[in-house]
Amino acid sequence: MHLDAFDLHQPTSVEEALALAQRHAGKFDFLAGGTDLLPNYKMHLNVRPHLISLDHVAELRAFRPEAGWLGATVRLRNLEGSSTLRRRYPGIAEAAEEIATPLVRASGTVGGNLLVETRCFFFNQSYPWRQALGFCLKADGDQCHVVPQKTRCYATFSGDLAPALMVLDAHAEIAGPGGRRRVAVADLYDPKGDGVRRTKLGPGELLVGVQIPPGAEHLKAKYSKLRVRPSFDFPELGVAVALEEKGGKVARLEIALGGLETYPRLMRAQTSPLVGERLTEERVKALSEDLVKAVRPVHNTFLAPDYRRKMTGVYVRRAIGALRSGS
């Protein structure tokens, strides 16, 4: 493997990689930590000729945990050490710290892994491998092999971070060619979309950093993942909990799922009609039984697919019954 020769573009500022942005639209990937896309380009997995690195744009680098503001390109690394993100936002540090291996983190940043490629058997192989195959929707192809036909990309949401900052409630500052905006991170990723096309980001734009809102420290949560090898591998399932108990009653609560479908979901409709109920055990139960029915995998990961969903419902109800214990 190898990598193909492209130019590298150093913008020190929000608004000159903005503009190298426009200066090569359609030819160019902003590159932060490189974890992901550089191994994907020496699988010539979509290369580009042009690459607008991140890594001088101090504003991008900003990490201030007691604000609840991190930056885009602030390293995992920072988000697993951070004492006091870890007090006020327990589930991101948890996520953070499943992640890869400890030099990946060392590497990796908040937006690359909000932004991570999704992940497919039929996608993240050689060039020769995919060539034999006849290629894919995602890549060089017009068609899925995972559900056969060619309008729609299968490939699985292989982040951690999303699920935890979603049941948060936190927001995504995006810049762009029109100006900045928020965004729910609930709300940037796009289901239903091609699944090539992963976020609702527009042609140009970029990830500032995220926003976790007042009131957020306040929540009980946790981050739960299921992989093949603990060591370093990607979800084959992330499960993040928020929780907010009042007189024994359901004041809040929130789950957000990611490796299951092409992108994170925040399962609202599951856990709103909780409010303002006990969380008994049987209620616990049924809400599992909800969210196994309500999710969606296909099988282009390691894990099977019924498997996947099963373990669903339980790794919600081991993340529930750890946050009313304290544990």
Given for the second form:
Amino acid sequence: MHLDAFDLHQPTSVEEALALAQRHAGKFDFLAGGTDLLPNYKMHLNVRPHLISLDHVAELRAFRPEAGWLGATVRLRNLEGSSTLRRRYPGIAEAAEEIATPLVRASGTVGGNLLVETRCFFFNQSYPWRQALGFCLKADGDQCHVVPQKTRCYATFSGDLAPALMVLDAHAEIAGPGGRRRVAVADLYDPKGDGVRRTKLGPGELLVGVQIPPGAEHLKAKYSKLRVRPSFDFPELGVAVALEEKGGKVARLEIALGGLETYPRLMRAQTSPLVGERLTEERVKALSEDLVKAVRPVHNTFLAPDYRRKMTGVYVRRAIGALRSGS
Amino acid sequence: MPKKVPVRLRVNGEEHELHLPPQRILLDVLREELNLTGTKRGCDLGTCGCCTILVDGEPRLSCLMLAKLAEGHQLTTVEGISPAGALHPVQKAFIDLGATQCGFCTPGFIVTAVAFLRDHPGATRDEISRALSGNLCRCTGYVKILDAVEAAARTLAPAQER
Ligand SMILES: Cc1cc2nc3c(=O)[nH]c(=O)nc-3n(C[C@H](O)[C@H](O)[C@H](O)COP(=O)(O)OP(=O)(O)OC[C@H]3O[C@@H](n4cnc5c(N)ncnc54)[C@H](O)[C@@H]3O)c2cc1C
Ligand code: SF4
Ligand code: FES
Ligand code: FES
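Starting from the form predicted alone, produce the coordinates for the form predicted in complex with its partner chain.
Below, the chain from earlier opens the complete complex, with every other chain and molecule after it.
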């Protein structure tokens, strides 16, 4: 498969990358590991005439798990290989080692994973395939084949790291024309968006890295993933749980879900009423049922939406059980 | 005329000065410009592992790498895994145990296995199978591939543990 022609830029600093982004506004993509972008480019999905490689931007490579800092171009392989990260943030290590294959993880990065393109049967297809069916809203067309209408795309967010970071209240550092800012990872995504633009990053904004706040290392945390081939596939469901109990009562409980909708979601509305309560079996069951009711997967991945919803409840109950029994 | 940029690649210890469009993929350049056809193009999308090469000693998918971005790195293809005329113990084990059928996936498996056993001499079958989980084979059913890599691990372990 051949790529359409583009100019390749190789900045050596965040400032230079941002200047290039401004010069080629609307006509570029950042390139990190390329394991998401290049397959999409090969299928001629939303190709741009400029690529800005982040390979030579040293600042983005900083990896300080002892201080909770993960630079945007830290490789997924480095996450799974770090004993400090595994000890402090087991949920992140679990999510990282379940992404794709060892070969993809050798190239794929933290930033690329958070900003990974959403997926759909009708999108991740070759150009002739898509042309034969009629292009869709997300690339080259104007209507959705999954939920027939012309305004919103329902492609599925299939990144594994986001939920694991969201339950720890990690923040993303973003650099843009207006300077630097930090937002909660949960707020990188826009549940009210049209699903075509997949994050709230402004035009020309660059993800610098992720900061996990002090104290998060004391939470018990877990990530579990439902997929078709356990050594390979994108999540059909990703469940991250973080829990702290004090004196037998919930001091903190966070649950984030990925692989179900267009955005990963932090389920505070369902978990916050449990703070200060004892986690009885009935309460865990009721919580899992609330979560099943709250999610709306559509049929654009391998497994049926109903099954993914049911498994959401099962995975949440199992994860909480495992965290409490220390397994 | 499409725009071209200078690209300097170091492959199997040899320097190559090329002029290529910036969008050229490393796999295509290895096969089509340097005639190193041992590295195979399977899916071309990151799923099969047939295109695996070593970049600074680490297995990477050459189908998802721009040739220009491989500058400054040491690239090793299956042709450079062992000295000319000699076989790496992994290659020898593949032959001895019949671990190939059509052979299309073989270079990718060998490159991945060589790097893994270098870092994990004496690895167990389970560890080997996890390390090779990004390489697909449509013929063998994997049993003989795992047998071969396990046998190579046993050959390599005593030598490397000293
Ligand atoms: C076979 C296969 C299986 C896969 N399975 C999984 C899986 O199970 N789970 C999963 O989560 N992913 C999976 N992926 C997708 C992908 O490999 C990972 O999500 C990976 O982490 C992406 O990182 P990258 O650096 O390669 O991203 P890239 O492809 O370089 O970039 C992805 C997107 O993010 C943007 N971007 C990257 N970095 C920045 C930055 N710092 N600032 C602003 N924008 C940026 C790019 O412009 C692009 O739009 C799979 C891919 C393949 C090929
Ligand atoms: S959900 Fe609809 S618009 Fe989005 S990628 Fe699929 S078919 Fe296209
Ligand atoms: S050809 Fe590169 S992974 Fe299949
Ligand atoms: S031997 Fe044919 S694909 Fe593996």
